[in-house]
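Here we start with a single chain on its own, the form predicted alone, put down as structure tokens.
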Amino acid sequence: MSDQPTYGPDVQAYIDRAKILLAERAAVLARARTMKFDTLAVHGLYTVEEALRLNQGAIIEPVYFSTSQAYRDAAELEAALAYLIPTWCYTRIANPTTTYLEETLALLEGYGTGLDTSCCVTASGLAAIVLATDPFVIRPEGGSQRVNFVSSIQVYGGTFQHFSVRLMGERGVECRWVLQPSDIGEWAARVDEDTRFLFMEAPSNPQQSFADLKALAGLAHRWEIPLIVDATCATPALMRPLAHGADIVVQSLTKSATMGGSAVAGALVSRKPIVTKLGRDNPLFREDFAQYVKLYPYRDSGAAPSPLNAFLVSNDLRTLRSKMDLVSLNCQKVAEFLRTHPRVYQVDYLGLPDHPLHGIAGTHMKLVDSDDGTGNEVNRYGHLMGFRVDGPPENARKVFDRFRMIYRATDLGRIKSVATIPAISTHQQQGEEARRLADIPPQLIRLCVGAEHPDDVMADLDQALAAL
């Protein structure tokens, strides 16, 4: 006897109608994939036809503030809650405004790759990291108890905290730290049969570490495990890790994607399918990981963003490419200025030719749909940099406290320039030894250069450094 439920003719009528709508949506998606990056960022999958049919002709996607969806009858309710038809039954699970954003991000991360992609938008970037990694380290009953994963130690402080305290300390899942992420051999030495995934942040915050993502993905796939990449600081305007073999990309949309600083959100984007030896009891786990997360862990954890935040991110995202181009150019000029400053002993910026990872970063970080005049895309290295102030740690504090225009905050990726001292802020909880291993000295000031004229940013830095 089959365990599959049977549905009456009324429910089947809704299923048949949904198939027609999904076919129409597939046609819209196929048309969108012929468009350029900027067009996708502006429109996503929201069409003139949809605006006229569903949204009173609104040319901008509306904000659906309602908590839940009403249904025509019991049959539609049953079909919806069985996931047999598209639905946004409850905003904790789905919402039209959030869906518009998810469709756009899936298109942007998959742009130019030829891959099918899907997206789950979350309430924050850290929520995206948790939802992208936790499903892989659940110990199945009767399975191996020696579960581990391998990660670069040069990651955002919140990521380090989740991996070291939540997973290792509280759940006994071993995190094997890679100290030199550009050394693929070090990664290979830490992988074994019980490894569930590899995790890389590129470029890392704040150290600017990087790795050959194609080689890293190749290593992961030889062990039948996924490569997960946090590409928050690059955004799909400068790098799309899926194109280099990554399986899952996470973003803090709070940062560069929402440069105006108006919303907190995150995103998980996966290729279809991902490489994993897990999930045999649920094919969706492998075939459409982002959708699996959305239907199960996301639904149960309550990690949904508010519709207003999703709307604010969508609006800021429309000009992502041009803004990332501008702030990257500005940051390049500021990094070159600081590189020759007598009060600065080291500048960490991938755009500097003498940075040890400049070459490998240059093969990955390119402004999408740009042209250097010879048909090649131009390199852009983002808005994030660090500089190390000469002398004792107190000197970094003196410089930091003298900023007049640059904001002192733990934020990054803003339209306004923002700075922090990671050792006493974003990475404080790691502890001194872990910061030493991750190359985060107390003399390091992290700077995210905004859209101001770079001369004014440099003038503020110069007057602050003159305090020494």
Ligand SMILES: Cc1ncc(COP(=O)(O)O)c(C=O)c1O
Given for the second form:
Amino acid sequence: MSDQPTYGPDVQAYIDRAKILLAERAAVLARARTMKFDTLAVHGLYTVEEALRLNQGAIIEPVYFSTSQAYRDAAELEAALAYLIPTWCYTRIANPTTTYLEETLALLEGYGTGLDTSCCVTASGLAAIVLATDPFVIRPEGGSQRVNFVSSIQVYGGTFQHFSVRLMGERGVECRWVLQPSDIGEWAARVDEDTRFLFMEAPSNPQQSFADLKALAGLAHRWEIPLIVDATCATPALMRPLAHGADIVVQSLTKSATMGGSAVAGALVSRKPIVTKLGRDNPLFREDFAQYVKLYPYRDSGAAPSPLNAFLVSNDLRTLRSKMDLVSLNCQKVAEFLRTHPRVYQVDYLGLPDHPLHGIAGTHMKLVDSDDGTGNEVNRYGHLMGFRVDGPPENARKVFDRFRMIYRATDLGRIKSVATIPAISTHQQQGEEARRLADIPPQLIRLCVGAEHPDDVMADLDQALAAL
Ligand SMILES: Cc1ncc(COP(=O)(O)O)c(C=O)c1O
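Right, the form predicted alone is done; let's see the coordinates for the form predicted together with the ligand.
Shown next: the complete complex, the earlier chain at its head.
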């Protein structure tokens, strides 16, 4: 006897009706695919037709604060809860405002690639990282029970904690750290048949490490595993890892995507299909990973963002490209200024021509839809940089304490310039040895340059450095 549920004609009627809605959606998507990055960021898949038909003409996507969706009858409820029709159901599972954002991000990360993509927006960037990685290591299938994954050690402190304490310490999943992420040979030496994924943060926070993503994806795919990239510091305006072969991208939307600094949120976007050996019991796992996450682990872990946060992100995201252009140019100027400052012994910024990873970063980080006059996109390297202050660690603290305009905060990606000392903040918990391996000395000040006039940022830095 089959244990497949059978549905009555009343449920089937709802399924047939949904097919019409899905066809309409596919037409909107096809139209969107012909549009430019800025247009997609501004509109997503929300159209004039939808505004007039469903939302009293509201030109801005409405915020659905409701916890749940009402159904016409038992048949529609059954069809919805069996995921047979498009539904949002309950805000922990989905919400229309969050869906608008998911559709937009899927388009932006897939922009110019010709790939079919999907997205799951989460309550934070870290939630997106957990949901992007956990499904690969907690599934018992796939042969050996000895499971490992390979990650750059130059990752955000929270990611480091999740990988080393939660996955490795508590669950016995081996994390194999790569100390020089630009060295593809080191990655290759760490992978074996029990490896479930490769994880790279590019550019990394705070060190600015980088790698040839195409080569990394090639390595991953030779082992039939996915490459997962945290591209928070680049944003899709400067780099789309899926275009370089990555399978899954994670973003802390809390950062430059929501430059105004009003919301915490994250996203994972995947290509369809991803490369993986897993997922034999559920085709969606491979065919549409972000949707798989959305329907199952996300639903069951309570990682949903508030609809208000999804709305705040959507609103900030509309002007992402032009903002990333401006703050990258500002950061470039500030980095060049610090590079010649007598009190600074090292500046970590990929935009500096003498940075060892400048060349490889330049092949990835380009302002989307820009033109340098010869038909090529211009390079932009984002607004996160680091600088290392001469002398003992106290010197870095002294400079830090003297900032007048630059905010001291464990934050980045802001429209306002913000600085921190990673060794005593974002990367404090991982301890001295792990910081040494990850190249985070106490002399390092991380600076994220905002949209102020760069002369004022430099003046603030100059007066602070004059304290030494
Ligand atoms: C590169 C990177 N990824 C992920 C995160 C985590 O994001 P969230 O704070 O939104 O959880 C951060 C936070 O600083 C980050 O810098």
